[in-house]
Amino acid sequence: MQAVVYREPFKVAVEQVEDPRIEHPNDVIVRITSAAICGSDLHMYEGRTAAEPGIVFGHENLGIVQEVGDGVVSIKEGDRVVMPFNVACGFCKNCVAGYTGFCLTVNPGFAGGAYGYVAMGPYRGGQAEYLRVPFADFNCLKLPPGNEHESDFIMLADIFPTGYHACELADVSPGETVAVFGGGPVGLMAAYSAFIRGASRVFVVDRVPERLAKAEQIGAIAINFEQDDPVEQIKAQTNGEGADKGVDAVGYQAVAHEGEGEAPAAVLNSLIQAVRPTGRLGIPGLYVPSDPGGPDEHAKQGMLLVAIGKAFEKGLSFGTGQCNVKRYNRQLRDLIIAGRAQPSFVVSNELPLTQAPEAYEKFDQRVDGYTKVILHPVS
């Protein structure tokens, strides 16, 4: 089958690979229709991780049940499902409590698993023609047959639910204020997710002209910190007090709105100041343990310089880490098929699997129409 393939830093290829094949009775293998490329795809291709060449790319992944192992019970051949990224057993201590994304079953040493990602365990990527779904009963994700809302359904797979979830960390509640710094992917559904909770206004805070005008689209407020800082801009249509909660939807490759330069703490500052005391930030940005790209020596190490004290002083509360998918995509399924929510506003291009290189280099570069990509495998 064709994939999308780790080469090199900066550098994948389309190439055959051998297909999946049922390995285990809990096994199935789904033909792709649509996988996305995420931002966090980026982190392997700049060569950030440890990622070794072969890797097969792909965490949001969308297709038709080709073949089913004998061991699955509520799926079957010819189903259409959406795979969360996180891959789960459904069954361990944090699988029940419903925290999937921290899975202690299906990448021993680790915390968690996912498809096509360094460091999350032995799963190919689905940037690809097959995959091979572990544990499908818990992993698929049934939904209507045919090809009606495809564009939707592939951010169930992880973005739409991740910001939620952001909105989840931070507490979001109905009337609001909600202030998002990032204005990629996650930060757009983060924004879209704070609406759909009853947030009376949301901030966006990015540099790039098209994630702004999506985020205007969608009823945000635009921040451009290019042009001036934007805790001032944030503060000054709130009375000077500061929005309620705040989302982080940048992690550690954040700059600094006084220049180019990399400033992994940026973002995490801003907000600590940008929140009104007794606020919180809900954090989904990505903060690996160590960045060999990093600017210094501790963000290599994944530790920052960050403004505790004044988060201590603002009675400041926060949480974070990567979205449990499980415990948000089937309602958000239901909000789509309702027609209560069309999270591919967010959607630039849908292309052949065999132009993804293309789409990596220019996704990777902010290239203007490149905000989110679907990749749509030929079999």
Given for the second form:
Number of protein chains: 4
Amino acid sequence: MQAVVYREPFKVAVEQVEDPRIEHPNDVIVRITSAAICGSDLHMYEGRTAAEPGIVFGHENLGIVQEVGDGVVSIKEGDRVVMPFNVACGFCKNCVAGYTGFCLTVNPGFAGGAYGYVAMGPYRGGQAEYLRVPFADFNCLKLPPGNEHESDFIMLADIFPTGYHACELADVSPGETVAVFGGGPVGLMAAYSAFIRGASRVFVVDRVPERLAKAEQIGAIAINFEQDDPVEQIKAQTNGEGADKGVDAVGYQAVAHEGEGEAPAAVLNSLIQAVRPTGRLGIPGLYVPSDPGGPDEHAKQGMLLVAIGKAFEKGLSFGTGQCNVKRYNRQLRDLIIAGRAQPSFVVSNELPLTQAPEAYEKFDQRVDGYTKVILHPVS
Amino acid sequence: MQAVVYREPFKVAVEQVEDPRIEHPNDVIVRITSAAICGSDLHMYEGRTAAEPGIVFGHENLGIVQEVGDGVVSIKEGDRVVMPFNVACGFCKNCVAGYTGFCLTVNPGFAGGAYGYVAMGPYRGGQAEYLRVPFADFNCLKLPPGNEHESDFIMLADIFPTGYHACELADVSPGETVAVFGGGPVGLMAAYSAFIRGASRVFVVDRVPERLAKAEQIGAIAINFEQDDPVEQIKAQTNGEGADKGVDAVGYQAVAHEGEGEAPAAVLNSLIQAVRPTGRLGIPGLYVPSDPGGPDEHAKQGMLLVAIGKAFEKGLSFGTGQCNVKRYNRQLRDLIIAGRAQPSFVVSNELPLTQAPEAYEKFDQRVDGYTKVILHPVS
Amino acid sequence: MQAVVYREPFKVAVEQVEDPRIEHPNDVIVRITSAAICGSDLHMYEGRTAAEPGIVFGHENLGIVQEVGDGVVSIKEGDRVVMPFNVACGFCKNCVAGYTGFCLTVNPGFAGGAYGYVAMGPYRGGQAEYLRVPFADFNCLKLPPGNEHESDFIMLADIFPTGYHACELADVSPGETVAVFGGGPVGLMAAYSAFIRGASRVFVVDRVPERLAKAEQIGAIAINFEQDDPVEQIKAQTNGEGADKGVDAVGYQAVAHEGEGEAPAAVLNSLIQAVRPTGRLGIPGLYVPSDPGGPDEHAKQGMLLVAIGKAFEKGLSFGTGQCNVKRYNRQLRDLIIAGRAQPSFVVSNELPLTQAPEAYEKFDQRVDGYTKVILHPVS
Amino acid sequence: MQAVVYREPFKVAVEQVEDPRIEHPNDVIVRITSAAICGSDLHMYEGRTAAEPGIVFGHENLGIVQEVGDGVVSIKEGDRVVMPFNVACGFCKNCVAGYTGFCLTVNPGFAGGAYGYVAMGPYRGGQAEYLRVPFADFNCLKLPPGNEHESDFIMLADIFPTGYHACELADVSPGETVAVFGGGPVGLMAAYSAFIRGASRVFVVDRVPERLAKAEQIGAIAINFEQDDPVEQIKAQTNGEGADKGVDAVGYQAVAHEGEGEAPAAVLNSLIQAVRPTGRLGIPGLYVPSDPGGPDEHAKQGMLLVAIGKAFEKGLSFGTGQCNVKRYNRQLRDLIIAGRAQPSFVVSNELPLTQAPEAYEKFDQRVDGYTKVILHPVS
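The structure above corresponds to the form predicted alone; please provide the structure of the form predicted together with a further copy of the same chain.
Okay, now the whole complex, with that chain kicking things off.
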């Protein structure tokens, strides 16, 4: 089959690889109809991880079940399904507690597994014609047959639940104000989710006009951090207090609002200022324990200078970590089916799988109009 | 001053009564600009309570602070404020725990107090020119100056928070389906609140076309219980399972969907059928421990035949009781200010205080177009 | 193999039945070392259910894994395991939400399955030499090897988690007072769990001196409902207020504290009186939608006269339904291993499987000293 | 009256100061019977804050009500009361939400007030004969008359609730393992509270033998960080995983387990290592936004190098800030009254107020046996 294969920094190729096959009674094989490119794929693409050439990318996957293992009970050939980016067993203590992003079974020696991602276990990615899905009863979410809402449903694999998870970590509640730093796909999904949860006002902080325009389109207040200190802008609109809750949808590749180059803790520290005493921060933006490309020795080890004194004085809480997609994907799917959520508003391009190399290149360079790409294997 | 005074069953009069005055350092006097008539006022109006002639009605009150006691710290003359229908102290163990509807201080020997309501303490109602508000720092919610959103803000005194409380008791969460029995003001507010909390679909059960039309207007699915068994209608739209959550916005004066006369447990038992296993019910609809007009000896003592066996089999949970308005009114106010909630869509009439007798009569007779009346003292 | 087989009302026999075998890749076969008799087995034993002759009893099961299906990942031959009484799949929406007592997969057309129980699916009971366990990765809880704590660990199958679940439903929190009606094994486990959760005082209401003595032994306050109205006794010890929380560990076979015969709602209504305004009730005591032996026509259909008016006035909440054992069994196991819980204090007898007929008879007749029996297959 | 007055770094004096008086209708004056010295008093004592000479110390206060303002409703002359160290109004949005440690009323321009503490508002401390208590209905917790449990009840002013709050921030639940860094009074109270909440095992990390002995006395596992890396010791006792939850009861004056001098983020970073993926940290240990005595330029501004990359990878959550005492003190009081908690086990000395200078000196020098001192004005 054809698949998107990582070759070297800044280069992927569409190549012929071996078809996946049922390896365990609880596996299914899914014929992929949509696979999205994620911002976190770019970490590997840019060579800022230990990813080796040959890895098949793709952890946002949707398709039709092609073959079913003997042990699978609830999934049948022909079912249309979307999979969380996390691979999870469903029965370890973390999965049972809802922490499916920290499964103890699927990636021995580590808490958490994923498709097509370095160090996340032996699971090939889904930017390909077919995908093997382990523990299929647990990992497949059934969708209505047909192809309706395809570009909404593919958002259920990662970024819609991840944006929602940010709001869950921050405990966003009806009537609250929320400061979302980062207007990329995850940040927009966080802002969108904040409204789903009843937020009264949501601030989205970015500097890319296209992103800020999308934020306004969903009813958020755009804050351009290049025009003025975003903390001051948010305080000015909240009686000087700051927002009730905050979301960091940027992570360690943050850029300071003044000056140049990466400032890995810039967003975190801005949020500590921008959120009012008693506030909570949801932090889905990636931070890593090892970043060879980090701007200094500490940053290379994931050690950042954080305004913990101020955070303590304000009594802030912080929730971090990758999303447990399984916790939210069914409910969010139901919002899409009911017509109450259309997360596909973030999608910029739908391309055949064969155009993946070009799509990666443009997405990586933040070329205008390449904000969120869905690949479709031709089949 | 002028006030709406209860005279006898089915009769109120606008009469001259003594002005209220500061009785305690923590009191304020509010000049009322809006006071709504509530469905629960009709229990007294119809003579189905122990209310004595002379009582001044009105527990949904909004106005301008006229006079301030020596102990009051945060409220000033001229402030525009809305008061929860519950009178609460703010410092007893129930208030501190957020159960301001069950204050142990303001109505000795009972848990909970209110303005203008039989057995709820010595607090005169606000369908009048002026109102004394005790523990004013705790009981006044400040509003933006002016008269914008007046008919939205008056909904904060009772029915908007009460509808929201129903959803809180039922733990309505994003993506869920909700069955609301009763399409009166509280039922509509519950449906509206369910959407604010991210419900995917909301069913509103009633038989009055006007109410069902309002339900559809806010995006709910209207279920006319006279056309067919509402339980079957809801199951038919939920794959035979039933709704995830339920709200009883009817209470003990329920009418069976077949047959005639009151069937006080009809709604409760329908909800037990209409909600799926593991569901939760929020019950803001009034049930009383003593109902002299009840249809049988048990009902007269508030003892109803409930399908507890079926409820247990399904593992249902039930939350009951009057709303702790203070828990929600600030956040709901902020939704109104931000333009994300307009609860005034339930308001049918705005009348001068002097027309209260006629308004009560028509509201009680469910005359078309009299679904929610706001009274304005002329001043 | 040998197994306890139901023959007719008030008669079980130890008979030779076919050995269980692996029927699905996710099955394991467990060689039973301990199987307890549960109060709910008596409902079948007494002929008050639709149980047919031939059913093998036993839903409290512990043993050693004998054989493992091809799909099982985390369980190995020789592992010592205890199973929740609920059979659950681990991947349906109820299981994923933690409602493993309401699994939608294992007993089609019904929410919830169990071993050896009428209408709870095709799962043979474990009062036998061997037991087939479906979805073994999900349903087996691993125990330390050996035979230490055997009589504590067998309590993890049902009554310890069920008692704990009652406290979870009632949200028992540190410092609170709790009224537990029923001093049988589940009631004692509820009282014990209340202390584990930090309750300050726990009242246990019963009339059997042996049970009340056990309640006192674990630090609870014994309330003999034959000596005086238990509601009054509890109020007298709580400044007239009532307890903060309540547990109904009796269910529909309740006996009124005055008079004779069953009064199915007696405990429920006493709790509504005995718990203070804002309180919550946890109701693990069984109520059934169909009770052919019920004292009146309504009771036969699971319809009971409940003081809903009083409950509403007090703003009480109710949580019902059978325990989702999987939610609690790992944590409770860890308390046993750490030496901080010894639930075996309720065990009265440990007998060979062959003595099951006599054990059932004496347990059913509440013969002194037969409060909780563990059966051990000789092997 | 006599009071403990701060004179200069490392010097307090017992001096004559003006008696407090009723300044507002909601005030009361309390005659102090017990006032404890807190570790946080030492920050001022050592001159590491902006505290000016003349300030009266003391935020852990208990006594008898001497005089009552006109607006006070529930507190009477002669009542025995203990006050949270936080001064709070009870009606601002933070107080209403339970964040009484972040009251917006009592210390304008800042969220939170306290007695006898620099920058925490104009409230004189209680290491004195008398204390003015504002908003007395809200801030006084009534105690049983007499002098029973005096040394337990005084712990309700700060350290018992603070230790409990740490467990609340970490969401310590039954069966869990908890790593508490710091075996001083707050750390011991956190460990004690973890057991009250049902923890299975609690590790207390310190190097002072006396503290480790007290930890063992309450059933915790002592970890001496001078003997070996505490992270490794905890992992060795938790199957290599780490504890479920963690508490930082040390704060910014932490000492590294290797080497010398302060290492302000040492405990925080050890906890990130010592707690397992999905864990939560409760951080009552003080961190400050400005520490003139900090070991480096960043530390002086409360900016610390935190292993945020590792924390994110593990999906940890952090809760910080000073305790909202009012949220817990009633329930903890009831545990003391019921005989289920005796927090006075941490008390080392009870001295007359006049010996305050010596007590401060010895406490500050960690002289053996001076772990927690209660002062009693002689009167």
